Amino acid sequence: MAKAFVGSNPTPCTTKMREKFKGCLLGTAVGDALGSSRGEFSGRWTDDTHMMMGLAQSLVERGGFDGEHLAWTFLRNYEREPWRGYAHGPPTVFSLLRDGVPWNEASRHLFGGRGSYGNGAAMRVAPVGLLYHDDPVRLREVAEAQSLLTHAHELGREGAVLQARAVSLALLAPPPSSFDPFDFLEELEGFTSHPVYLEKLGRVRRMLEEGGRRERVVRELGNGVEAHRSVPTALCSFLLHFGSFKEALLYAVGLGGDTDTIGAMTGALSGAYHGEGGIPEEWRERVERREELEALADDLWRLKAQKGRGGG
């Protein structure tokens, strides 16, 4: 069993916590924007951030998770901005929803009934990690449920669960002077029993021990669109450079491959850890719809403060 992580105990919804909520949502958008422009920061983000915002909106509007409401929130947002770079999976699910297929069954129609094991459920899951940061059981339930809307395969769902838990741990983690990335990994290893992800977390450990050479990380962890080939990679990027939001993001994007999503997930983790103030001002000021992202983070923080443990 993993030993207790130094920062794993719940903390009140303080002003500092509010800044970390903002850092997480802004960090997702900044990482997405940096990755989608391959290091030339444009500020323009993709469907990764768009769906993350939809999840946050639904959690706030319903005071917690409501699968039916989330499905139609995603659909409404997609119809307004279909040009955000959506892969074929979500629009197919949305079409099935319009035809009357229940929200928790539509994704099972993809890939011959096997479901998707892509990283789409993980890239958007950060708000779940924030709202349920003090209730790991409920965090797992909601992270899996929101995944099922588009990703029925167990690898896609478990990737989202691990990313949500990593966000919650980053939110609660101690400052860099006392942060131990190996303790962080132990918490995640104790949170999953899935053999694929346990094996990947073991590889993350080796990457930390060996210094994280980019070519080795890409070979051992991956940089693709599959959840198990990108969630551990984002985690590794954060843990290798936990002292600096900027260094973590530049490293993640420099790995190539699915850079917008790996950047978004790394940004969520590093933003939750450092808070809004840890994001370089030139990125923070230029990111698209910054005020809307900050307002959503505030709403999520207020919801958590009102509901207390578990988040509803």
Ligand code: F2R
Second form
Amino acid sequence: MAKAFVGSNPTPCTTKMREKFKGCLLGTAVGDALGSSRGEFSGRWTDDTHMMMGLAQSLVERGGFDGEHLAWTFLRNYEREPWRGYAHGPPTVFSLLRDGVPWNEASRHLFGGRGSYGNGAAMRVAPVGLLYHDDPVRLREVAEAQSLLTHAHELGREGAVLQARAVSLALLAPPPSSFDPFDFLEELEGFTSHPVYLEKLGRVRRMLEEGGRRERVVRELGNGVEAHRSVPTALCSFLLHFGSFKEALLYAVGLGGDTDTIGAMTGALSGAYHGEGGIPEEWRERVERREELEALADDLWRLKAQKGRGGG
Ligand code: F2R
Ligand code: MG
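The form predicted in complex with ADP-ribosyl-L-arginine is what I want next, because the block you gave corresponds to the form predicted on its own; please supply it.
Following is the full complex, with the preceding chain placed first.
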């Protein structure tokens, strides 16, 4: 049984919380853009941020999770900007939706009926971690349901659940002076019973103890497009460098591999922890559609303030 890392009491929607909601969404975009930049930071982000925004838009418009609405929001956004670097899975689901396959069945057709274990459901899940941060049971339900739309495989789904829970913990975590990354890990270990992720979380613990040499982290945790080879990696990047958004991000993208997505997930965690003010101004001011991201974070925060515990 994990000891309490943060209070599980309802958290008032304070100004600081509002700043953290913005930090989380902007952090995703900045991490995605940094990871996909070749050379100088361009501020241009990819499918990770595009889908994260779709999820936030749908939650705000429907006042909570609505699978059908979310499916058509993803599809509409994809059809407007298909060039964002989507992998093969989501567009396949979108054409099945257009053919009339129900939103919660289409993803089961992928990968010979096994479903996808790509990191696509985890890379976009941050808004769920924010909206349901004080209700872990509902958080799990919604993180899984939004995954099912594109990622039916249990590894893809559980990766998204863990990333959402990690976002909620980062939001509520104590300041760096009293932050203990091992308590954070223990909390996550108490939240999953999946053997693959439990094993990976044990490896994250060892990487923290050993100091996080990059080659070793890549060997032990991975840096690929699979959820189980990238969600623990992003978590490790955040926990190794919880004192600085910039250091966590530079470390994460320096691991190579699926840099935009490991950057996006690390950015979501670090941004939720430090808030918008923790993101270097030179990145914040150049990130694409900054005002839209901030407005979306505000809408999500207002929805949370209105709904109270659970978030709908
Ligand atoms: N991969 C990209 N971008 C490259 C896309 C190139 C594009 N066509 C272009 O030219 O611009 N980035 C994005 O992909 C990752 C998220 O992927 P997602 O949404 O999970 O997609 P998918 O297709 O479901 O899974 C990705 C790969 O994972 C492997 N895989 C998944 N399930 C599998 C299974 N059951 N069996 C075997 N392999 C499985 C496959 O290799 C899939 O291609 C993010 O990085 C995002 O930024
Ligand atoms: Mg990627």
